[in-house]
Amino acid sequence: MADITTADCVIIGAGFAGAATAYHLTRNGARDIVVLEQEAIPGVHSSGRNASMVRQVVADSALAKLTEEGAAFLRSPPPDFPESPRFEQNGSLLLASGEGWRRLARDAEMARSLGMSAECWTRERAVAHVPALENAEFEGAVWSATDGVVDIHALLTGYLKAARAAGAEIRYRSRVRSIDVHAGRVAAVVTDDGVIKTEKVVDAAGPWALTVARLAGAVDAPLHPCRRHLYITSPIASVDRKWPFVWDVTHEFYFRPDSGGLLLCPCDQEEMAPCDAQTDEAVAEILFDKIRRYLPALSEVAIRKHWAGLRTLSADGRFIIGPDPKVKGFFWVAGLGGHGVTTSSAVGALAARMIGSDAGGAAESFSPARFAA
């Protein structure tokens, strides 16, 4: 006979979306929470395979409020946060050209209006700060002094440890098989290990979020898992570990110091079904083509290792956070794209408020109801 248990809330996924939501739910007083993770450890996919960068300046004002709040948490976690993840506040330089530069300058102005650090720099000033940009192709740069790089593994572990210490249960190797819905409301989650009776389910399954939603008959939100590659070079004598991360938003690539060399990304984006993303050797040529054309000072770097992960994007580029419009008790925390690290605490806090009140409306910009039609 299947094991039958109960929970006030079941969170599906122990990546940043699920872990931060569990953390904030428990901080708000919730205790009877079960987090289900299909893998043996957390962060196997998107949450553990990203570039660890904390970027606040973005084009969307609703998202910018979350990047600002999330980054503030990472720079100064609460004293009782169990892991105290290392945050290297070396800043960021966002580069652009032409109309892209004019848009980026407007994004910086909006960021300043929200209280963020964002300065428009000349090309000369940016090159003086990062000499590798000497012959790079860009018109201007936005400098954000409070951006940086965070220890993603300590951060994810911290969310989960704090949630567990406050009473949440984390179940690994626990795959969801079905979600029972009675009279339009969530009633239970069926896993390989048994049945969990509950009236609240949080879909924080990352690339698998739409798969989970379909188990419940929730709204068919247009989510697209997309593969992206990251590359680590051999050590480079000229690299200063205090350089900021540099992101060319016009030509779409970024780099930052890592392990004595650089971490590089060509910002590739290939949609695929949810999976354990494997690398495609052909993408390296995309990276080197961009380096030769737009960053010639680094054209002789040697790649030491590389990997790929999935970023899950919604059709309109905005997060999906809040109660489902079709199934009562079903909540979304999905579609975080490449902003999951930066916004994790802010997203978890927002989701926890809505789950705790069993109602939406506070975050209309991210509501799954926008896909109901």
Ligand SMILES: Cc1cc2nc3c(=O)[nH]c(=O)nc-3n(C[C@H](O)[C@H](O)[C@H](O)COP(=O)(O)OP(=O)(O)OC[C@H]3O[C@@H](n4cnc5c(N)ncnc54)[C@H](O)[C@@H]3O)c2cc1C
Given for the second form:
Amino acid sequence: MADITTADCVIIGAGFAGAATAYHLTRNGARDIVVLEQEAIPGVHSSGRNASMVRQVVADSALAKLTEEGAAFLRSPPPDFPESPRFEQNGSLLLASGEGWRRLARDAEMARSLGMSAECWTRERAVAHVPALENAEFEGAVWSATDGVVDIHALLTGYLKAARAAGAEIRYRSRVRSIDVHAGRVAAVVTDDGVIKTEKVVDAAGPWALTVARLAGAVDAPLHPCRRHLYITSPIASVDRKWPFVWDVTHEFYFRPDSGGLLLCPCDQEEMAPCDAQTDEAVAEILFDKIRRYLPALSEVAIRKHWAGLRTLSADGRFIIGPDPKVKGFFWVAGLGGHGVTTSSAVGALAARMIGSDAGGAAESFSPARFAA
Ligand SMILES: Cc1cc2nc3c(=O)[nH]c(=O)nc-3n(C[C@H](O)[C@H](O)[C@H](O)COP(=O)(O)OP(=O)(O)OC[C@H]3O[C@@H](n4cnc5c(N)ncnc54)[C@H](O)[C@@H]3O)c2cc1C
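For comparison with the form predicted on its own, kindly provide the form predicted in complex with this ligand.
So here's everything in the complex, that chain up top.
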């Protein structure tokens, strides 16, 4: 007979969305929480395959509040946070040209109004800071001194360890097969191992979030998993490990120091069904084409390894965080796109507040209700 247990809240997914939500729920006093992860370890999907960059300047003001709050947590986690994830605050340079430069300068102004550090730099100043930008094609740069790179494995493990120490149970190799809903309310979650009776389910299933939502008959929020590749070069003598990450938002590519060489990304975006994202050798040509055109100083780099992961974007690009409008007790923490590391703590804190409040909380900007129609 199937094992039947109970929990106050079941979180589906142990990536940054699920782990940070579990962390903040337990910080708020919740104890009877179960996190279900289909893989044998955390971070197999997006949360373990990203570029580890903490970027605060973005165009959307609602998102900017989360990037600012999330980055503040990563720069100085609470003293009792396990693992103390290393944060290398080398800053960031966002580059742009033409109308894109005017837009970026406006984003920087908005970031400053929210208390973030974001200076507009001339081309010359940016090249002096990162000599590899010599002959690169851009008009101006935004410098964010408090951006950086975080140890994502220590961070993800830290959220999970802290949640477990406070009473949460984390079950690996535990895939959710169905969700029982009675009279419009969540009643139980069914896995291969058994049934967990619960009145609250958190959908933190990343690329599979819509698949999970459909198990409960929740709103059909449009979510698009999109593949992106990352490349690591062989060591390069001229790379200074103190360089910031550099993101050309006009031509869409980024790079940052890694293992004595560079991590490079062509910002490819191919929509696909949720999966264990495999690499496509043809994408390297997109990367090298961009380097030759816009970053000629790096034309000779040799690639040592590469991988791909999925960024899951909602139809309007905004996160989906909050109570489902159709199924009581079903909460979304999904669609974190390319910002799930930076914002993880802020997203977890926001979700935990909403899950913990009897009324379900008001999600406003991120509400799944915007897709109800
Ligand atoms: C190439 C790339 C670069 C990126 N760079 C950055 C960056 O520099 N900075 C940044 O802030 N963000 C970055 N991101 C985005 C960031 O990685 C994501 O926003 C974040 O990891 C999403 O976390 P998640 O928990 O929603 O998803 P995931 O990490 O995918 O976690 C979802 C989990 O749910 C589990 N699951 C799914 N279905 C079930 C089920 N039925 N039962 C049980 N478990 C289930 C999955 O196994 C998975 O572990 C990048 C992403 C990619 C792909």
